[in-house]
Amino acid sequence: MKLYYSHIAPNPTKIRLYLAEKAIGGAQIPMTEVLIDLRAGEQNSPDHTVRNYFQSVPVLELDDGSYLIESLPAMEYLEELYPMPSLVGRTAIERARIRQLERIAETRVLNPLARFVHSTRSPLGLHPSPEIAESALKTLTKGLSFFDQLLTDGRQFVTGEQPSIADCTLAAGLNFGRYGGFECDPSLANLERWDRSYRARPHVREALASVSIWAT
């Protein structure tokens, strides 16, 4: 399999964090990573357009030559092939709760942070838009507050004692926001604790290391 990704975009980062979590847990997922340079416009090339009609990343190329072009289905596909360690839960209620938190992390944190960054300091050179930035912050503020309250009990990971796809999505969103100059409100102490702790783990630090390279 091949993963087409970019260094900074949050959705490819989500999958790369997922792969790092699976690997540290003992799963051996054969994967070749192929860098797509968004600033050079490689996502608009004819070859990549064949992979993804929408000319975006990530793209997961399967062994049969077909493609998955959305991050969550790609992670769930890999979870079906390599179920251990589980990052989506083992029981029906665990899976429902983890998917719910992953969706909240996506829609209430990652997506609005992406809109905020691209409307203020876009790495792709998009024009600033104060209106979009303000709207994104309204959604983002509630999302960050939700996770801060969730983490009040001191849990290590978003869903408890083990990492999950919810951690991958939340971390990818905050990482993209950090690159774009966004800093969480310091009053969100529980979220800040989780963020520091999650990023300090060596395999996560390695997965995120390319961001600083990309930014130079």
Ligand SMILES: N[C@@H](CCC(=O)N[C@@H](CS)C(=O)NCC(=O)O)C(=O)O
Contents of the next structure:
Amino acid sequence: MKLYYSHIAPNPTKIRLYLAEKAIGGAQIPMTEVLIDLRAGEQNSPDHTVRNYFQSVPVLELDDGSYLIESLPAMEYLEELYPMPSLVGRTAIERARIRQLERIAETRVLNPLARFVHSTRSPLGLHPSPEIAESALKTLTKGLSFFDQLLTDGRQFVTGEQPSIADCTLAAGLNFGRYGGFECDPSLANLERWDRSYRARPHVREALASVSIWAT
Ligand SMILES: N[C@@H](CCC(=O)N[C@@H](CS)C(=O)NCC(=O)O)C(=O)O
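Next up, the form predicted in complex with the named molecule. The previous block was the form predicted alone.
The next block holds the full complex; its first chain is the one shown before.
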């Protein structure tokens, strides 16, 4: 399989964190990473447009040459092939709760953070827009406070004692925000504790290192 990705983009980072979590847990998922340079517009090339009509990353190329072009189904597909260690939960209710938190992490944190960064300091050179930045911040503030409250009980990971796809999505979103100069409100102490401890894990640090170099 091949993963078409970009260092700076949060949705591919989500899958790269997922792969790092699977690998550290013992799953051997053969994957070749292929860099798509978004700043050079490679996502709009004819070759990439064949892979993904929407000209975005990530794209997961399967061994039969077909493609998955959405990050969550791509992770869920890999999870079906390599169920251990589970990053999506084992029982019906666990799976629903983890998927719910992953969706909240994407729609209330990662997406508004991406909108905020692209409307203030876009790595793709998009025009700044104070209106979009303000509306993104409104959604984001609630999303961040949701996770801060969830983490009040001191749990190590978003969904409990084991990492899950929800951690991957939340970490990918926050990392992109950091890249764009977004600072979390320091009063969100539980979220900050989670963020620091999640990022301090060596395989996560390594997966995110290629993202951070863009911030310098
Ligand atoms: N819903 C898609 C979103 C994909 C997406 O928006 N990718 C962004 C990077 S995070 C992209 O490729 N942007 C390039 C562009 O729009 O030109 C997913 O979950 O994979």
